[in-house]
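Here you get one chain, nothing else, as structure tokens; it is the form predicted on its own.
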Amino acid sequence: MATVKLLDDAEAEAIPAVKAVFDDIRAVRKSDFVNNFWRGLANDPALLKRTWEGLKAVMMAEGPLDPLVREMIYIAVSTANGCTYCIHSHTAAAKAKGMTDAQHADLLAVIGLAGQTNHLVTSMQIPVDPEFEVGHRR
């Protein structure tokens, strides 16, 4: 159950800020679709509008990695982090994106994997090799 109020349509129509944001959200996605987690931000229409803006400017601007990259890294950092929400909604995304069966399989073996030899590096606390570290010099 959320802890904060998910505010319908009616109420985002009413708030002038709100209805900007789940109007661009609806323009940018080419969708009436305005999701859960952007309407729970509602209730803080500075914070929606932030938020948003910040999203936009890293998943959707253009740049040396593509979305359905973006998409997979996203669902890689909500897993470590332990985001339901946003591993389903960011697997969601990157399925759009073309993600197929195989590479989403990939992806959760790359994920585990790391996992595990992150818990394995850190219990054993292993120094860093000077060769991966910034500036040095092979």
The other form holds:
6 protein chains.
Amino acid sequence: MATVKLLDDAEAEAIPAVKAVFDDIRAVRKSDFVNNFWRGLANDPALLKRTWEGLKAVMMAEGPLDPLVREMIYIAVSTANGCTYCIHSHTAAAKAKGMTDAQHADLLAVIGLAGQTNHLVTSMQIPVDPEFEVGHRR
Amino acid sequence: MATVKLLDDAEAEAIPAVKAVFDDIRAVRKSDFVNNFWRGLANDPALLKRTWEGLKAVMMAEGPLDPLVREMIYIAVSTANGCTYCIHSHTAAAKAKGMTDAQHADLLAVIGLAGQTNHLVTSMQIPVDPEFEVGHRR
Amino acid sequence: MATVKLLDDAEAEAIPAVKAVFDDIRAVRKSDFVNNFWRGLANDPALLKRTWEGLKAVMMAEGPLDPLVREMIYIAVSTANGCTYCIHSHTAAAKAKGMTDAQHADLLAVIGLAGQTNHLVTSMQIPVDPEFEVGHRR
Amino acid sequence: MATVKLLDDAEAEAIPAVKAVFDDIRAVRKSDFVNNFWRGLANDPALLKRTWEGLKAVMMAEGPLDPLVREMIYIAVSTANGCTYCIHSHTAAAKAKGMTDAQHADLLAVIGLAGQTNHLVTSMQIPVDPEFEVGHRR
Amino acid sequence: MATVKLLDDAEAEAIPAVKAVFDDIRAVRKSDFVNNFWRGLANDPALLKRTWEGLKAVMMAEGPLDPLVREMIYIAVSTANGCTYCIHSHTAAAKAKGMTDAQHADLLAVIGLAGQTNHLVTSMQIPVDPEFEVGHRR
Amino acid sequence: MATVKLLDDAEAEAIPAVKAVFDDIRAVRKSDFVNNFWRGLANDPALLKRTWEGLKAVMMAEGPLDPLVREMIYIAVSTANGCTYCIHSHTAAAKAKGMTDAQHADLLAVIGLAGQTNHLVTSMQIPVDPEFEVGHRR
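Now that we've seen the form predicted on its own, could you pull up the form predicted together with another copy of the chain?
All chains and molecules follow, beginning with the one already shown.
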């Protein structure tokens, strides 16, 4: 259950600003499937549009990181934030972009290790070594 | 300030189990520098050894993900967990492994986007689409 | 499933200290409905009473913030903490206090933006501008 | 210390896409002060522009929530995420928008209460009452 | 720097409701030292009193858990929440209550392990085994 | 639903490195039950082995903290991290190790209080008292 209404296709079609974004999602992804996240955001057409444009600019643009690496970074953040939906949707996206089981296992190992050392560091309140601070000090 | 003592070189030398790990850290990294995290863990030589062995197994082993990608995943987790020390040490490590400013900017953009959509999804309590659940259902 | 027993009305009636709080919840809210949170806390009558008294003092007292604003702040914290139950119960409470769909959408947009900028700031480890520190320095 | 360079005015002036955003920040805020967050984002002019446009659209637009309420929601999210910089900058912003000491105290009380009940709920794993799910079930 | 004023002794003395709590803190702890947390809360005498009464009821009452165990649980929560001040103050409190270096090391090892497995579980989205759900199902 | 396959007994038996760990889990716990966490980790036999060895070293070794206290610390971390599975599995483990309802209630009260004060401290950005810093300053 969501705390907002998830717009179905008929409801989305009836709002031009929503229809335009849904059409673009389908065109860009070459798929008729529009997942629930966008159907929830559709309650606020301006937020829907901004979020979709932001996602396209970050995840789909040409850039120094390849799309699969971006998906793995997304999964890492979503794990630490405990976002169930995000983990599911971006793990599916990563697999669709070719993530192998071995890469997934490697990703999990890094996430687990970071979780462990993050907690150890924080509990010991380790001060940042001056060696890490060279450069952009202000 | 840390909540534990950070062992200096003389103190570390005096405990054979600590000395052995510090020697390995220096040999593997080809550097005399041992950062504060290990100096804090050195209060518990068994925990020090396990953590260092775990880190070597995950971050330094041959595997499907390259070392720089692993560092970026580490930064992503550490950011969501708010671990200042970890962000500094692994950003330094990523740069040492060749992370360019453009890659860093791309990483930041993905982390920021994931932070935004994680919060939107959680606040709307979006249910997982059945399409994402195909496969490993139990 | 909860990790504690959720006391039903008969069980709650049988413990005078629990009955007293449940009676007060019903009287204050002018409703017979006692939600699961209180039924779980009822395993510890002293914790139940302290928590209910705290909630009344914060959420229901006359004060500078109106009750709906307080509910929206509650939703914001609960989202960042990933507390599903809390998001559901306080979104329902906010709607009962008159939160419109437009206000809900505005709330979501702020929560999403804060999530994004929180992550960007943390990953960049931006130092606090001295301009923000004027005043209560100690 | 930041993990990225914080561009000073001369460096910002030299990049037209950054200069344009900084000029807009100064014009919109009617102040010459550009805080460190934007100076860090300026390393990626496209991310800088998107983030500033998003902030204007959410925090400064006419809408159902007043600007001070939005700042308080921002502080609530930033607190739960442990973002020191964000707490400082948005508490300063809230005060600039008229937040009184009494409103600040009220905000803190709600944030503290939410933190407490979020933890209690999560530790007890309280199931969502069906009464909270009426409406948008899918 | 705090976002609120930290009341010094003269300021605290001038507000009877604050003075009463500060006097009780000193009497209960048998020490003249009042730490900054209470000096910040003193801006809201009612919140100060409620928080101090809650802390006495939880941390200082006779009960099934001994005071040192409670301090270690506190440190565990504070670590996962990334609360620097809380980690420092409660590690100091735990040491004052007799926490040995060996107990501290054991605590850290458990916190680190939990951080690791929490992240692994969440990233794999492991479903709860029915065996763990026997009992309080509702 | 998990994002990885959960290996059943036949699948686990077919991989010697997995079989060896599952055999050890059953032998150490004197139970045929292998919970889902290990079945998910079994996709990566090396990670499975490292995680199980780490858990044995921390949770089952003789040491200054008793096993029940360690489970309660685990629950505390898992609550703050919002790890549903971990809360369920370790609450079950704590009960199996003799945690009484009164101890559970005491644990919950401490977790809730820590959640509250963590949020209050963070929102007020209380600076660490010098009195807490005596000792291990570096």
